[in-house]
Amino acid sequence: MTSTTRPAPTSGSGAISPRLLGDAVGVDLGKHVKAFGPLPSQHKVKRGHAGPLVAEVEASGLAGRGGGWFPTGRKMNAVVSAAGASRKDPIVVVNAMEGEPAASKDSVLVHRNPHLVLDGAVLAAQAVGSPVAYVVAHRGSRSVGTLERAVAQRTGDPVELRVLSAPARYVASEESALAHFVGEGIGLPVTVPPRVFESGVRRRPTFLSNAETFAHIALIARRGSGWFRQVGDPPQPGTMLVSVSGAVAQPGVVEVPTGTTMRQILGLAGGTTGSVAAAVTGGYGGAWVSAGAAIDLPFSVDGLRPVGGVPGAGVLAVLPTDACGLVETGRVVQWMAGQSAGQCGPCRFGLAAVSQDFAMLAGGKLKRTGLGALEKRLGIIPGRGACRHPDGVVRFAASALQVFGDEVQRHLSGQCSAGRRTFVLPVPAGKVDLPVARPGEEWR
């Protein structure tokens, strides 16, 4: 995908200048210097205590942009007051890994800014007491070198930053995999509780949150939380990176406020290359929406939970018409069941019968009862993994078989009313073993 910075719609009528994106500096600190001013200074604080940037995070509103959507700032006071009672210097780590194959906001803004990243460990390092900050990506992605080089040019920062390459998995860039990497080296999730902002990194409470969120709250430091509460919907304010993929003539990575309308977004991206019938929302782990039923709502967590779908990594893909919804949604399940960590049934088992479930269902070979077992599947799955792997996995394959409900039936007849034989959704290429082996050194 492409970077897009062309001014994003307000609420009402007007545009507003990128604020993540608006200032494409690169690697470059005394570039990133003038164009966003120099790292703004804090107070050490005292194990237990917070800095003044914790409050005003809160009182920016600002909720986490990594799938979430949790508020940030009562995070970081979690993680404080965590690191008062157990007597454990907090560890802040940036997770800018973007397992998600229909997701580039995170690399993208990396590539173009990388120090606003930084800024924003940094700075939320000092004011939840960390000495360090991590910032992980994907072994062999591009934002690895980017954030190396980045870093090298960085001299005197108050905490030290670390960069760190983590394993090339969907599952290792889930919040307790990336902590286990972080502290013992191996990317596979652990059970929770105690949760991560508890017990993360080397059992020390942990503020993880993803790179878009540490580039909000460098901005935050500098310009307040009234600014940033300027744009955007009030429930959660400000704007947000999103990676708008299929039926559209420019597809790539757009800045809007909160609460955007799809149709808006959709418009950023140069409009739909044609007639749309559905969009996934959220990523892989995410949604399904009706187009005609979602083109006209919000962008958001309450403008989008009437239609079942969710903003989740920020991601949009819209399916034309002339494709079979059911046949990317097998493709999908099947790499996202291959992506399993493989350490518990509901991956290694459960995902594995969805997606041969699926494969049936997209080739026009399950029958009712078929179809019966793998709705059953779908009740059962969520809630049983180690991680919440397979419950996206079963949101993103259920939301499918609803959406597209006048195409199960005539795939049940072994029809299809698709006309495309080219594919939409962007999945890698391999192949994919089913149920996943026990993890190996694949996951260090």
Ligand SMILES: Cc1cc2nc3c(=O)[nH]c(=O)nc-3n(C[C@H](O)[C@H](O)[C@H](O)COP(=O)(O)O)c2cc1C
Second form
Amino acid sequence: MTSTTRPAPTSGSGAISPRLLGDAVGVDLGKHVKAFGPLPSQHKVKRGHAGPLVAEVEASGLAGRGGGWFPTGRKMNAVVSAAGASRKDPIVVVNAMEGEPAASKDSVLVHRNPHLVLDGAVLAAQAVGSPVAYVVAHRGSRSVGTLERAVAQRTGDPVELRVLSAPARYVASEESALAHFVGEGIGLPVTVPPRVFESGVRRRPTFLSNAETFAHIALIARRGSGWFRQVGDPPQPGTMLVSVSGAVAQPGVVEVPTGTTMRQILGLAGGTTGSVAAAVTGGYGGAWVSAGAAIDLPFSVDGLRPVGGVPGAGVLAVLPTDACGLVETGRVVQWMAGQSAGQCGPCRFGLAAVSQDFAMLAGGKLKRTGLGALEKRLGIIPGRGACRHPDGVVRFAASALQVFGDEVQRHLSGQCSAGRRTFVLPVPAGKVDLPVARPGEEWR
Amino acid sequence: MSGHIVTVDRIACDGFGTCAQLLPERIILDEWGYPIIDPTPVKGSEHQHAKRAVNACPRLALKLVKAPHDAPARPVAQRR
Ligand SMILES: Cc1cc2nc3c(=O)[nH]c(=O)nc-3n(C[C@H](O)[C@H](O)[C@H](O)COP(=O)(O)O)c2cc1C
Ligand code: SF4
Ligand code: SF4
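Complement to the form predicted on its own: the form predicted together with this ligand:
And the full complex, kicking off with our chain again.
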């Protein structure tokens, strides 16, 4: 995907310039300071006490951009409380992994303004009392090198910044897996509770958030919570990065206020190329929505709920009408099933079964009884893995049955109305990366 | 004793299903042999059985824990 950026759209109140993607100064720290101002100074906090930035983040209403949209200030406070209770200094982890194949927002952000992410990491670490912030990206990705060069430019940061590369596997970026990797070099999820905010990296309370979330923190520290709330959907205000792909003229990343309509977002991506049937919202652990029903809805948690969509990790992938949603879903589900860590029976065997069912459905070979079995499987898998990976796959698959209901009926009688022979949604090729740190690879 | 629920460590569980034999009133097995557990609080009369199943789990995966505040009030089969 290309890294195109366009200004945020005009909402009723006027034009909004991009917050995170504007200026694009790259690894040059001098230019970064010129564009965004110096790193705000903070006092050292006592263990179990939060710095003033935590209250500011809470007041800003910032919600995590890694997919779950959990209130970031609340998470920081939970980490601080856990540090007080356990008498252990917390750890900060920046999730710059971007496991979603249809997403590119975190790597575009890191490429354009890496110091915003690093400033956020340093500021958050100071505010929760962590001596170190780990910034973790996929092994072999462009982000690793960019982050290392950016860190090399910085001197005199009040906390240590370390860049790590972790296995390029989908579940390696799930929070317990990432904390496990940073602590022990093994990128596999672990059983929760305890959650990472109470016991993460080396059993310490761990503030782990998405790279974009940290970049927002860097600006909230400079400009305040009131500024942050000036744009966006009030329950989860601010701007968000959206990775737009599929049937649009200019695929890429756009920055928009949360709650911008899908129509406006697609307009910023150059508009659609022909008629569109449906769209993936959130990512491959997100959900399909029908284009007709969702096009004028706000792209936000509340805005997309009526049609079962989610903003998730900011993915918006548009399906043209000549593509088959069931074939696309089958390919994605097969890949997602292959990404299971294989540790939990319902995920390992359940997703494999769902993937087979979908392959049959996509190929027009599934019978009505088979569809019943598939639906039953989709009903019993959620909530039965150590992590939420299976829940996401099931949500995605179930949403396809809903949104492409007519096409399901056609496929049951062996037909498919798709005209095209190429696929729309990206599915990574190749073997699944080993979950562990490689010999000689530094992980802590 | 109420206010407790049966949970399972999904990574530790081997799926041989001993628990479903000892606590059929709360645990059924899915088609792959892994337990589907009634998430509602254990009734007083079931407590002995639940304890026996927990003690018999070969992987120490089955647990009887204090119900979190958001524990569902309806059995799992009726959900979704
Ligand atoms: C299978 C799986 C994969 C995930 N991959 C990512 C990822 O690549 N990047 C990310 O930021 N969060 C990812 N998450 C979400 C993280 O677990 C975590 O919630 C998030 O990083 C927290 O950041 P936030 O509070 O800023 O949203 C994933 C979750 C699951 C279940
Ligand atoms: S639910 Fe699936 S992906 Fe998550 S830990 Fe278990 S086997 Fe691994
Ligand atoms: S007895 Fe224990 S290991 Fe066996 S299926 Fe039940 S919970 Fe899993």
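Remember, predicted model here, so these are calculated numbers, not experimental data. Rigid core here is just the name for the largest C-alpha set that superposes within 1.5 Å across the two forms. Positions refer to the first chain, counted from 1.
**Student:** If the two forms are fitted on the core, does Leu434 show a Cα displacement reaching 2 angstroms between these two forms?
**Tutor:** After core superposition, the C-alpha of Leu434 moves 2 Å or more between these two forms.
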